[in-house]
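Just the one chain here, laid out as structure tokens, in the form predicted alone.
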Amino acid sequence: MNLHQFAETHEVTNQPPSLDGTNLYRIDLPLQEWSRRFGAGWAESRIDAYGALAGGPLMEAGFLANQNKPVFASHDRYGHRIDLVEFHPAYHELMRTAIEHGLTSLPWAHPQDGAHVARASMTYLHSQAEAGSGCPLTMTFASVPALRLQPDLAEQWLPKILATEYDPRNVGMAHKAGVTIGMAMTEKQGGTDVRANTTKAYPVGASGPGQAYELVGHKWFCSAPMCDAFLTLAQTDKGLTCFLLPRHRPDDTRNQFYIQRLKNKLGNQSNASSEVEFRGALAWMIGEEGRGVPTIIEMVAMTRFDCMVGSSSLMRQALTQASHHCAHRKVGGKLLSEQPLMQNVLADLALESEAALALSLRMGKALDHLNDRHEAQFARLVTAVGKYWICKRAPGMINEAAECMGAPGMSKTASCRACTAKRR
């Protein structure tokens, strides 16, 4: 008897069709509604185009980038210290696409009514495809308000921060058309209490805002160490102060910025987070000496906004997967979406997802109208409250969406939950 004929025991049925290639904007009526309502109707074709990318090539790149984690190379094959982080080409595709479409620059380079809302809408779509690349994209976007506090440095750096060109080469800023910015604040002994930081800054010559210093110390968490420069905090004689620290010195030699190791994270695998040392690293003071926290909070406020957008994005993708599954999966002879109790669960998930999105885009509207006193006060409050609430709610909501899918949902959604946790 030929037993091979029995190897395929049954045909696979009762499974939802693939969502690959779906335009994520066109299936998201809440995104369409709230982006228009809050002033980004003029950008609809632009957001729609990004929805097609996010549901197609970027979604595929996202899986590849997370399956092929970044690798730290401390030395080259000749024994020279290089401190490079090597990424899969899919990660560079994600970064390049986002930067070319203005996800790091749109509201600053082209300020107008709805610009922050439009940029947030595209970020919301991008993060559904891949959340890890959102870290350097967000920090590059968020660095602008802080750098503007130091006009001489802003004049030098902002044209390349706002450029829509991605250049991952490990060369000095002068040789690039576009740059990315990271951030390094946390230290071992202080954690979120940055006032406990011990990194010291020593003036090279004259002291004060815009002047050069050498930094000595350690950072327990440096986000995206492959960036071209970092906003960081260090102690001077007048207290904690903000600095811009580039990876290369003006003479094109590498700065004294050393990566100790990459973080081994539960989620957010595509992104490199690291521990670093400054061994006399050259940096320039930003803002008033001793006022490092108020200076860097200009950047932190924008990263909090993107935490709202990013967690809302993961909630939406969890809802999309769950509702799609339930619309095609039959249990007891009926579609899951026709079962009354499942309808209640899906309705709750949809409501929470839309609420998170609506608050996030309402925040974008406030950022577009900061010259209005009411909007400025709203933005100051919601950057903290919104970030806390949406990021707090996202893991539970995503877990509930996973349960709607049963076993098929656990592998994908568990990673989403880990990514959300990282954003908090």
Ligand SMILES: Cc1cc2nc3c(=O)[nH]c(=O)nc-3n(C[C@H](O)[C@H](O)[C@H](O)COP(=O)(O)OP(=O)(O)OC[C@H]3O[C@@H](n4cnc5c(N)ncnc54)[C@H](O)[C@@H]3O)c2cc1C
Second form
Amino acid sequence: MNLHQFAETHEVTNQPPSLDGTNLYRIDLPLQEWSRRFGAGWAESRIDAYGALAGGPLMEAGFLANQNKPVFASHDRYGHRIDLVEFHPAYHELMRTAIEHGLTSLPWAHPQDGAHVARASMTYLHSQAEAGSGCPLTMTFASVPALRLQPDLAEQWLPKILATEYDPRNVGMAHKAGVTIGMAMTEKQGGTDVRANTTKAYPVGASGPGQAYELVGHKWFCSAPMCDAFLTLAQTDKGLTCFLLPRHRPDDTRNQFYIQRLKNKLGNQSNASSEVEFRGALAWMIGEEGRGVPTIIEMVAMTRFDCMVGSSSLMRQALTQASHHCAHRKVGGKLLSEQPLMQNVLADLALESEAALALSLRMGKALDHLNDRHEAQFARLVTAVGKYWICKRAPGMINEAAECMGAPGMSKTASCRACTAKRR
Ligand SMILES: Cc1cc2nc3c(=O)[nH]c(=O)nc-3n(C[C@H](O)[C@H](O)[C@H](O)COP(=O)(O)OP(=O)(O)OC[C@H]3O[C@@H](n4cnc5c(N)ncnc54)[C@H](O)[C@@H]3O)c2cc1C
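Switch from the form predicted alone to the form predicted in complex with this ligand and give that structure.
Full complex below, order starting with the chain above.
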């Protein structure tokens, strides 16, 4: 008798082949079509290269970054306050790759027809590999229009925001070639209604735009708290005002920015979201005093755009997984993709996915042509409406895609990042 004859209990059949290492751009005809049509044809080789990264090393890094959540240390082993969030190296790899490929800077650093569309197309690919890093990437990208409202601060910070260099070290901005930016608006008593913010700003010397203040208060949500600076809101005598608050003071000491704890979230695991307190934190006023909401809306509008791109991206990855599964899985002796009812479902999913992508990239085109009045009005309206619609549709669409895969679609062992992120 062969001793090994019982070692193999069965042959694995009727399972789809792995998608690992697939270039996500080359299998995405709608992305190829819409990115070209909206002006990013010149960037095709860059987007294609990012598609290979997203379907390969970044996808792998995405799993690692979500399996190994960030860890917060309030103090070091000797009792000094450090307020440090440590991330898995895979998270840093995701951030570095994205920043080096211009995902935080391309249309601002090299404005041209199709630049927003090209950057959105690469972001769409990145988010399919990993969505959590999209939070600081987006906020860094989105901070630029708001910062430009305060030219003296913009002059100091923009060269480092737009540099394609990632430096996660816990040191002041003077020591870094590249920096990342976050956003802290939400307080316990009001998120939608930021006018309810109670954080107070006290002038250090002279008051007004560009001047230094000390901020006292709290923020109930501050994602990516290892960013180098944050756009935040605080009350002055003239009302709610926008400020830029760095994590380190110009003399390299830590700013009075204290992380209370990390949020325990349902998804978005790779990215840290925190609660913070400002205890006399040094910050500089951005834009007109008392006009904090219109100032920070310049940033919020750009984050809404990326919410459209990000949710469209999750829908696309869900569709990719579902259609791949159905093209290889037989039920009742016939491939699922040949079964009329499944064809109906897959066609609906494909339509919804492509519609979300087309609207997102159409929005990118509008951002590339803001000097055209019609495009500016389109952008003003569609950042809000498009974000609402696509983000609302994404969970239902992804759930349907997961069902197409049967039990693997509902299991954490499934390789669908969108579905696993949603279930956690
Ligand atoms: C993962 C994650 C990360 C986040 N990161 C950040 C961050 O980095 N920085 C930051 O500042 N914030 C952050 N937030 C907070 C987020 O911006 C707020 O949660 C959001 O603004 C909503 O505020 P709220 O939670 O206080 O809800 P509320 O304002 O209490 O609203 C509750 C619900 O009521 C709805 N609603 C509000 N007004 C109306 C109305 N007039 N009619 C009908 N419905 C209404 C809202 O849409 C919402 O569904 C984060 C949130 C999450 C989930």
